[in-house]
Each structure stands twice: as structure tokens, then as C-alpha cells.
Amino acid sequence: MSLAVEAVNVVKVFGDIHALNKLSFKVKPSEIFGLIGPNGAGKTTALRIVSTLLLPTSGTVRVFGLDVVEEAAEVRKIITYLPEEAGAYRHLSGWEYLEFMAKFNAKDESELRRMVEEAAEITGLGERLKDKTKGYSKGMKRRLLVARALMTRPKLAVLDEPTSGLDVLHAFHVREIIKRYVKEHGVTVLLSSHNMLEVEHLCDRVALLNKGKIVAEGNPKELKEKFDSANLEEVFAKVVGLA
């Protein structure tokens, strides 16, 4: 089986800023694989560039096998994007925003029904789906839009910063519908983050991302071995040489 995710060398200049310097991982199918670092560190780059949104200046990636260049069509129809700043239609309910949203990709009547039901099973609002999202919290809101990336059952969910801004109790239903939906239905996820204490419970792999460079990448729980530290940030610390 072919790789989910594989980046080779890429890099990424936007004018004198180099903000991915030969960015190389794998992502293996139904994994949770995070990009974790601090703002600035070329996380968004990366993500935006496996999504096809933006161009490498050099370098490959593909998603499984597709060429995210030559063949972006197509990587677009296995793969869900979901920016940290996405926001939902005003003025529509959350019923009608997830209804609006699942026409882009169902394939008839009955794949609408499913994909509306499951997504608002995900989003776990209950009577507010029946609300304009104007009036909905920032919880509220991410997780409406969690359900849209997730609810089409893609190949890919890129996820980026999936839990920006949310308390504990709205971050942690973020977190257990990934790891859900990786079990249930094989998705595969690929997410940034730059609150590296939350994803040691989440993704199965980390890289940790430093001014557009991986300085170290593996299994939470080998790094904080590998490194004698009590948690991802103490590790990134210490290989960054701020510790």
C-alpha cells in the first residue's frame, strides 16, 4: 500500500523568507501524524502545500501516490482541508451550513442524509444545530466545521491547529472524534498543532518543526525517552538548545 503522505525536500520561499528548508516525513494510512511547532515554524506551509493550495517552490509530495502538482484534481477528491481561521455562514443554521456542505460530495439523496447525521452526531450541538452559527461560540463553531472535514470520510483530513482557541471540555471532544474516526472508518490524519503537551494523546507520530526544518521526528513516547524528558515541549527545548 502506498504511502498516505510523502514529502521529499520541499521547499517553500516567499520572497527572502524561507519558510520550509527541505521538509522531508511519511505519513502511513490510518495514522494520526502531527506537525508540531511554534508559530512560525512553516507548519500552515506545509499543510496548505499537501492540500494542494499552495505551490512547493521545489520538492515533492504526494498523497497516496497522487502528485500534489501534477495531479491536484485528484487530491482534491480524497482529502479534506480544515484552516485554523475557517469560519461557517452566518446567517445559515448549523443544519443548513452542514446540509450546504455535504452536496459538494454526495453522490445522491441518501449519502446527503448520512453524511448530515453523522456530521451532526460529530458535532454534538444537539437543538443549536437548529441556530444561526452567527450566534455560536468559538467551540461551537470549531466543532460544526471538525464534522464538515470529517463527515465526507476522506482518504486524508488535514487538520490545521483542529483545536485553536477551545477550552478543555471542547478541545477534548475535538480530540476523541479524530481518534474516533480514525478507528471507525480508516481515515487517515495529518494536523499542526503548536500545543505539543495535546497531541502526545493524540497522534500516533510527531515531526517537530523548527524554522521550516524537522528537528526530530518519531513516536511521542520514543522522543520523550530518546531525549529524557517529561513531555514534547522539554523535548523540543533540548533539540532546539533552549534547555
Contents of the next structure:
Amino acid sequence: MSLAVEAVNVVKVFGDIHALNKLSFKVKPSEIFGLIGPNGAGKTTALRIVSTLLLPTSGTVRVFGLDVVEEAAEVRKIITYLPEEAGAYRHLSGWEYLEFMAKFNAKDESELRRMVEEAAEITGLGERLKDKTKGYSKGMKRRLLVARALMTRPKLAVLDEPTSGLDVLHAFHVREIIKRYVKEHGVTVLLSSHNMLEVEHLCDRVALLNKGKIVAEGNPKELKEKFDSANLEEVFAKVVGLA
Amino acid sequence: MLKGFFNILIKELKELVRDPKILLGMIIVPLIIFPVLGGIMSYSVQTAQEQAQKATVLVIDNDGGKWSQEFVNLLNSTAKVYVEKNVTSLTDEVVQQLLSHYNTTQIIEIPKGFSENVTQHLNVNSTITATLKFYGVFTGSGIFEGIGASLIDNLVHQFNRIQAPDIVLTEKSSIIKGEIKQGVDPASLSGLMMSQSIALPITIMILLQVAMQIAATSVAMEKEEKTLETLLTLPMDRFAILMGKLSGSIIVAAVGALAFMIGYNYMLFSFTMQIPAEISVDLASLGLVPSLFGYLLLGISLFVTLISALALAVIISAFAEDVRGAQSLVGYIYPVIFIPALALMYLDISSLPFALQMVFYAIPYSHPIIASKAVIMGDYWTAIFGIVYVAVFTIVLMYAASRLFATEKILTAKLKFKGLRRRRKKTEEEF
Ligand SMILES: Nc1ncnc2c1ncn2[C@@H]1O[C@H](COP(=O)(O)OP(=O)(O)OP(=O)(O)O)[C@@H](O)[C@H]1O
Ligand SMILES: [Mg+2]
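Please could you give me the other form, the form predicted together with the partner chain, since above is the form predicted alone?
Let us now look at the entire complex, which starts with that chain.
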């Protein structure tokens, strides 16, 4: 069976900034894989390349065997991408936004209804879905967008900091939903976070990213054992030589 | 309170200075437009004067007397004169033949009895006057239209000063699309045409400007509101995104163009002039409004030009990070729209020096204005050529826009003003 994501020696250069420096990692189908690292480590850049938004300067990325550069259109059919700082259309209501987005993927009316209703439930917004999104709080907007990324049950969901801006309870709720989708619908999740504690509970495997390079990779539990640390933060501090 | 005011003022100025696109747009645009326009004007006036000196006049001498000879001699000192004798019936056909035979655009007819009347005036009765007839071909060439007519006015004035005041009067007529319109002075006609041809370029200018702002905003909004990234990862052809966005603006533009045509038509038909006080003539009855086909061509010309402006605006806005940036970038296109529009208000493209003509023809935004004059004069080929040119230009732009949407450039492209902005120093803390 082909890998969900296979990144090999990915380099991305912006002017004179090396955002990614020979990055390689593998995501297996139906797992939750976390890219973690400090600000500016290159997480967003890596996820954008996987999502066909950016072209790698060199190296290759395959999503379920499809090349993100050569077969970008095919890749877009099986993924969804949640940008780190996304917005919804201000003049549309939450419902209208979900319907608008669902129309790109739904094959028929009944599938469209299924998607929107499922998404509505994920958001937990209830009646507020009828309001224009410009009146939503940051967290409400985030939940709407997470819901939209999951409702189509993509083969791969690329989520850039899915819980950013959410309070503890809503972050917990979103994590549970992500887990549920992976279990029930076989969705593969590639996410990023700089909250290493959250990732420990959520991810099957993680890659620690620093300055555009993977510095450690594996199951959170194994990593903690290997580096003899109490949590991933400590692991990270050890591998980058701070501790 | 004052402290807060100054604090905000200083912050505003700082932001403006650090985003030179906006400031440059504000300063460069007027700084370019007016000197360039002034240059075009004076250059054109010079050219027109040179052309006027080379102008030819056909004199039809039906009088053949002493005084008509005198008048022709006077005329000879200022213009190149051809003389034809005894053409009594000046029908439309005869006039056309003469004009093309002598390759001229102005005819002075000295009617039979001219010398007799002058002699009578001088010797017998000073209430008797002699009349000259002037026929000028109306070419729609803007402020230079009146030159021929004023030439004859000067001559008659000179003649009268030498001989006797009010001895010779002039009757001026225009030849419009091959038809003689008796009593219609070409100079006042061109004044009338100009007063309406000022409104037209202004409206086209505003329409183009508004349409470009709409299109630029629609793409920049997606960037500013951070919805573009999501859109670009959806399972659809990116060309569809581009076309969807463009079509939205095109619909707005089409409605704009339609409203424009209706308003323009209304305006044309409401223009009348009084020549002399008792007869009133309107442009429609002189045949100086476009035919239905002409309107159609003008509408199409306006529409394709709008689309090309929209496509350009979309491309430009891809280089901006937000709405404000997109609008100021689009502002850099304005001189290209404004200069031809303003220049063509007063000047006909044919009266411009050749090199400038080429520049104006190359700018797509001048074509609806050129077409508007051309269709009035029944010159449909100019309008059609313009439409084809602008359409090709638009297709090239659309291709470029679709290329831009197909790559990551739509997300990462940025216009850098190197040197103006201090290069961001790469600091280690960033990592
Ligand atoms: N479009 C761009 N142009 C220039 N440089 C960029 C661009 N996008 C990212 N970078 C640079 O690439 C590096 C990695 O950025 P990236 O956004 O991938 O980091 P990140 O790990 O997502 O950080 P964060 O946790 O803050 O979101 C940074 O140094 C950033 O400045
Ligand atoms: Mg990021």
C-alpha cells in the first residue's frame, strides 16, 4: 500500500531564506502525523508544499503516490487544507460558507446535505451558523474552518495548527473530532503545531522540525524513552542542544 | 488629546513612508500626467500649424471679374490656391469630385456678380454687399477643425480693411460625410462636437478606473481575508477561479458599459446649436451621431477594453498583499488611461504626430475614445481594427493571468521596491 505522504529531500528557498533544508518524512495511511517545531521552523512551508500551494525548490513530495507538482490537480481531489491563518468570507453566513465549500466536492445534493450537516455539528455553533461570519470570534471561525476541512472526508487532511486560537475546551473538542474522523472514516491527518503537549496526546507519530530540518521522528512515547525525557518539550530541548 | 493626535499622525506618516507604493502612486501619477499632456498638446499645436501652412484651397471663381482676381491674389499670399472657373451648380456630387480632384478640404466660391457688387458698394451705394461662400469638410479633428474657416475670416477681414468696412460677407457651410450642410459653420460645429467629446473620455476614464478597482479588490480581498489559500487547494481548475472572479467584474462592467451607452446616446441627442440665431441644428439631424451599427461597434469596443483592463487589474493585484496595496498598484496604470483620454478630448488622433499616434494606438484604453469619433464619422474600420487589437491584447493578458494563477506566484509574488525600502536584515532570532 502506498504511503499517504512521502516527502524526500525537500528544499524550499525564499530569496536568501532556506525555509526547508532537505526535509524528508513519511506519513502512513490513517494515522495522525504531527510536524512540530518552533516559530519559523518551516512547518507551514512544508504543509503548503504538500497541499500543492508552493513548489519545492528541489526534492519530491508524493500524496498517495501522486506527485504534488506533476499531478497537482489529482492531489487536490483527495486532500483538504486548513491554512494557519484562514478566514471565511465575511458576508456569507456560516451555513452559506459550508455550502459554498461543499459544492466543490459533493457529487450530488444528498452528499452536499450530508457534508454541511456533519460540518454544522462539528462546529458546535448551532443557531449562530445563520449569522454572517464577520461577527464570529476567532475561535468560532476556526471551528467553522476545521469543520469544512473534515466534512468532505478527504483521504488526507492537512491541518496547519488546527487548534490555534481555541480555548482548552474547544481545543479538546476539535482534537476528539480529528481522532473520530481518522477512526471512523479512515482520514489521514498531517498537522502542525508548536504545542508539543497537545501533540503528544493526539498524534500517532511526530517529526520534530528545526530550521527546516527533521531533528527527531517517531512515536511520542518512544521519543520520550529514547531521550529519557518527561515530555516532548524536553525531547526537543535535548535534540537542539539547549539542555 | 493633542498628544494622541500627534502620535497617530506620526504613525500614519511612518506607515506611508514605509509603503512607498502608495506614496509614489500619489506623487508620480500627477507628476507624469500633466507634463506629458502639456508636451503632447504643444507638440500637436506645432504640427497642426505646420500642416495649416501647407493647406490648399480650391477657389471656384464664377465671377471672373477684377475684384475676384484681387481676392485670389490676396489668398495666394497665405495658402496654396487652385482656381476653377464657372462651376455654377455646386451639388454634393460636384463638390465631392472637385475635392478629390484637388485633394483639398476647403472650397471658396466666388459667386457671379461679386465684382459688380463690390464696385457698386464702392461707387454707388454702400448698403450693397458682396458675398463669398466657404465650404469646409468636417473631419472631426478637434480643436484644429476651425483653422480653415478662420483663414477665410482673416482674409475677408483684410480685404475689407483695405477696401471698405463690411463690403464682403462670408457664408460658411460644412460638408459632412459628403453632404453640404448650408449655413453650418465648421468652427462652431467643431465646438459643439468638442463639448460632447469631453464628456465621453471622462466617462470612459471613470468607468475603466472603477472596473479596475473592483477587479483588483476582488483578488486582493481573498488575500487580505486569507481565503485564497483555501480556494487554491480546492479540486477545480485554477483557470475557473480566475474566470469566475473576472466574470463577476465583467458583469459589473457590462452593466456599466450599457448604462454608459444609454447616457451617451441621450447626451448626443440633446446637443443642439444655434446657427445663426434663428436656425437651430442638432447633431442628429446633421448625421453626426453614430448609426446603429456604429453604436454596436462602440459598445463592443468599450466592452473588450473593459475586459482587458479587468484582466490587467487581476494580474497586478496578484502582486499585492492586501486591498490597499492592490489599489495603489492599479493606480500606476492610471496615467496610461488618463493621458490618451485627456489628449483625445481636444485632439483628434489624426492630428497627432506619427510617433504619438502609434503610442496611442498601442494603448488599449484609447481605443473606445478613438472608436467613438470614428463611428460618428462613419469610419467603421478604425473601430473594428481597435476591437481586434484590444481583443488580442486581452487574450495575451488572460493567458498571463492564468499562468500566474497556475503557479505559486499568486501567493508569493511581491513587488519589491529595492533600495527604497531597507532590505530586511536576516536575524538569527528568526530561526
Ligand atoms: N512567502 C514567503 N516569502 C519569504 N519567506 C517566507 C515565506 N514563507 C515563509 N517564509 C520564511 O520561511 C521560514 C519558515 O516559515 P514557516 O511559515 O514555514 O514557519 P512555521 O514553522 O510555520 O512557523 P510558525 O510556527 O510561526 O507558523 C521563515 O523564516 C519565514 O520567514
Ligand atoms: Mg506556520
